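Presented as C-alpha cells, the chain that follows is alone, the form predicted on its own.
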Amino acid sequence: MAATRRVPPGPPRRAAPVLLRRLVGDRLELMRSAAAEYGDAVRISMGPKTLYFFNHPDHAKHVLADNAANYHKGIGLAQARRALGNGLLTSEGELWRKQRRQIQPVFQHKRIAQQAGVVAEEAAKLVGRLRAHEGGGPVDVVGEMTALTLGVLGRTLLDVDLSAFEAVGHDFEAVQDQAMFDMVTMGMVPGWVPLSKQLRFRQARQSLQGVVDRLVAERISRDGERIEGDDALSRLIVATRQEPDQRVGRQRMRDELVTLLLAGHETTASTLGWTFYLADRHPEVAERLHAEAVEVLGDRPPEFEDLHRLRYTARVVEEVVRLYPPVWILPRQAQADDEVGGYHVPAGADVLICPYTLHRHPRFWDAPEQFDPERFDPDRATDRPRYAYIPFGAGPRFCVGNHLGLLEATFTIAMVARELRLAKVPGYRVVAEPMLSLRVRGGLPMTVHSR
C-alpha cells in the first residue's frame, strides 16, 4: 500500500471565485492572507489551477536552487511569453542558456565599473530635471525615475540615446499591461479578442519592432557589416545573424531586447519611487541620506569607489527592495513530482515564492512591517537564513542586472539627496500595484524642495 502523500493546507475549492477576484484585484492581499491564514505552504485552487504557495527560505532555496531545473517558469511569466515573446525572462533550456550566456558580458563587475559615470551623469540630468520644478507644482517622481533609468540603460547597455524615443516609455506600459493582464486571466482572453488593453498592445508591439529594427540599422550605418562592440546591442547583432531565418532572427532580436529595457528600467524606477516615497515619510532617514551624500561627495559627481563609502545609503536600498521587492512573485512549474517543506509537489503543479511575503515573515524579521534600514547594519548581528532575503530572485536564474540597478540608486539617491527635499502630495495615497515589479500605482506626485 502507497504511503499517503502530504498535501498543504489551503482554502476550500469553493472559494474560488473569491480567491479570483482577489487575484486580479489585490494580488498583495491574497498572498499576505494565505500566509497569514494557513502557514508556510498553501494549496490554493483556483478553477483549473491549483497553486501551490511556499513561504519559508529552506522551501525558496529548494525550488529556485538546490532543483531548479525541475522547475520551469510558472503560472503568469509562460502566458506573458504572449507579450514578452522569449527574451530572457520568459525562455527555457538551451534557448535561456544561450541568452544569458550571450548578455551575462554586459554586466561583468569591471564593464559596470566603466559605467559609473554615466549613471552620474543621467542622474545628474535627473537633479536639474527636478529642481525646474522647485518651488512649483508636483511632479510625478515615478515617471522621472522611469526617463532616468531608460536613460542610464540605453546609454549602458546598448550605446544609444533612447531620448529620441519619447514613445517608448508608453509602449513599454501598454506591453506591461498586456502582460500582466495575460498572467491574471492566465492566458485565457485571446489575443484576437478587441479589448482596448489588446489593441494598444498590438500597437505597441509594433512601435517597438520599429524601434528595434531602427537601432540596428542606425548601429550598422555607425560601424559597418564589422561590428564588434561589447555592448548588448551590438552582441545582439552578432547573434542574431546567424539564425537561418531572417524573420526568426528580427523577432529574436526584439523580444530579447525588449525583455532587458523593460526588465531592467522598471524594476530600478520602481525601487527609487519608494525610496523617496518612504524618505518623506521618515524624516529622520532622508537627513540621515543628505548628511552623507555631503560628507562623502561634498560637492562632486560620485565616481564607483563611492559606492562602497555611502554605507547609510546601500542600507537604505536594501531595506526599501526589502518591503517593496522589485521581483514581487517567482511563479514556477514542476516539471517532475518532487517534495517541499515535507509535502507532495506533483508534476505540472504551479509553484509560488513571493518575496513580497518571505521579507515580511515575522519569524524572520524583527516589526517586518517597520522601515528599518538599520536592520542591514553589519555590525547587527543576526542569525536570519540566506533565503529569507530574496529580492532579486536566486539560483541560476538570480538577475542579471542586480548590480548596475544598485549603482544606479545608490548614486541616484545621493546625488538627490543631497541636494533636493521630495514631500508627497498631502492626501495622495500611495498603494502598491504588483504588476512585473512592484510599483507605485498611478504615478507618485511629490514637490521638490531645495536643500
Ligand code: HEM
Second form
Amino acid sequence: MAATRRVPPGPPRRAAPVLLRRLVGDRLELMRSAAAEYGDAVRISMGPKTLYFFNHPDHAKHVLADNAANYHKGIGLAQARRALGNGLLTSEGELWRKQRRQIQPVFQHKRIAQQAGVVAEEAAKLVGRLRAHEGGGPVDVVGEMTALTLGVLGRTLLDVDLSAFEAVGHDFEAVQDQAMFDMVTMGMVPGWVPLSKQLRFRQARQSLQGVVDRLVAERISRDGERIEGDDALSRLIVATRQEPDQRVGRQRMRDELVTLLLAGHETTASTLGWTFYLADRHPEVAERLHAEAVEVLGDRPPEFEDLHRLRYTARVVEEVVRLYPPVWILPRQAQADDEVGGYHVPAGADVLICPYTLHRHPRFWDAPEQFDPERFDPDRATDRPRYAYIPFGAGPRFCVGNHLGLLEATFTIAMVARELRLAKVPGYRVVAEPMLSLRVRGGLPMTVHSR
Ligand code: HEM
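Shown: the form predicted on its own; wanted: the form predicted in complex with ligand HEM:
Up next: the whole complex, starting with the chain shown before.
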C-alpha cells in the first residue's frame, strides 16, 4: 500500500465542462496546456472520471516498466475492446502472455530481415502509383501510405494479398472512430444507441471479421490439415486447433488478426504521412534524403543490409516519431493503490502517459518544437533519460512490430525520395488529429514531382 496521500495539482472541478470540450475538440492542446500549467503530475477531474496525467520520464518508467503489473490498459484502449476484443493490444494477464509468446516469433528480427524483399516490392508498387500522378493533380499521400502498409502487413504477417479487400481501410477508420468516441464519452453511450457512427462501426466490425474468416477458410483450403507456414495466420490457425472450446478459439483468432492489422498499418502509415509533410516544409531535409538514397541504393531496390547504411533516413524517422508519435497516448488503469512521483494513485485511477508531451518536454529536449533529425546523431548524444523518448512504448507491452515498422518506414522514404518530390497543396491546412493513432486530419493532398 502506498504511504503518501499527496494529490497532484490540477484544474479545479468547475473547469470540467471546458476540459470535456477540449477532450472532444483538441486533446493534444488539453495535454500540452495541462503540463505547461501544472507540471509533471496533473490531476484532471472530468465529471465522473479523474485522470492522473504523468509527464516525467521517471513516471513513464514506473508505470510502463517497473510496476507494469499494476497497470492494465486504460481509457480508450479498454473501450477499444468493443472493436478489438481481446487481441494482443487489449488483452491482459495470462491470456496476453500466451498471445505474446505465440506471436513473437513472427516479428523476430531474423524473420523481418527475410521479409525485406517483400517490403521493397510493396514500396516499389507505391512509387509506381505515385508516379502515375506526376505533374498532375494532388494525391492523398496518407491514403497511399495506408494502402502500402496494409499491403506489407498482408504479405509479411498473413502471406496474403490484401489489395483484394478494398473496404478494409474504411472499416478500420470506423473502428478507430468508435474507439475514440467511446474514449471522449468515457464509454457512457451504450452500443445500442442508434447513432450513425455506432451503426457504421457495427457494420465495419462484422465486415472485418468476415475478412478474417475468409482468410482462414482460404488458408485451410490451400494447405489442408498440414499448415506449416511461419506467418501469423498459419500460427494462429494451428494454435486455435489446440483450444478446448473451438468457438472461443475462433473468436480469439479473429480478435488477434484484426488487432495486428489495425496496430500495424495506421501507425506506420501516419509516420510516413508526417515524414513527407515535414520533408516538404524542410527542403534541406528532402535534399539530404534524396542524396543518401541515391548514394546508398543507386538504382537497385534496397536490401536488409541497407537499413544500417541509410543513416540519415533513420534519423529522420526517429525525429518524425518524436514530434508526431503515432501512439500519442498510453492510457492505463491502476489495479491497486500506488505512488508515482511522490503522489498517491488510488486503485482504479485512470493514468495517462503521453509520448506526445514527453517528446516535447522542454527540460529534456533542446528546441523541442523544431524538426531537427540531427539531434539523433550519436555525436550529439545527450544525457537525456531513456524514457523521455518512447515512440514504441516501454516495458512488457513494448511494440511487438517495431522492427517491421522501422524497416518499412526507412525503405519507403528512401525509395520515394530517390525518385520523387512530394509537395503539399498550397493553402491546405495540415492538422494533427489524435485518434487511436496521431493522424493528419482529412488526409494529406500532395502533388508529385520527378527528381
Ligand atoms: C512506426 C510504427 C509503430 C509505432 C510508432 C508503434 C507504436 C506502438 C506503441 C507505443 C505500442 C505500445 C502500446 C501500449 O503500451 O499501450 C505498440 C504496441 C503494439 N504494436 Fe506497434 N507501433 C508501430 C508499428 C507496429 C507494427 C508494424 C505492428 C505490426 C503488426 C505493430 C503491432 C503492435 C502490437 C500488436 C502491439 C501490442 C503489443 C502488446 O501489448 O503486447 N506495431 N506499438
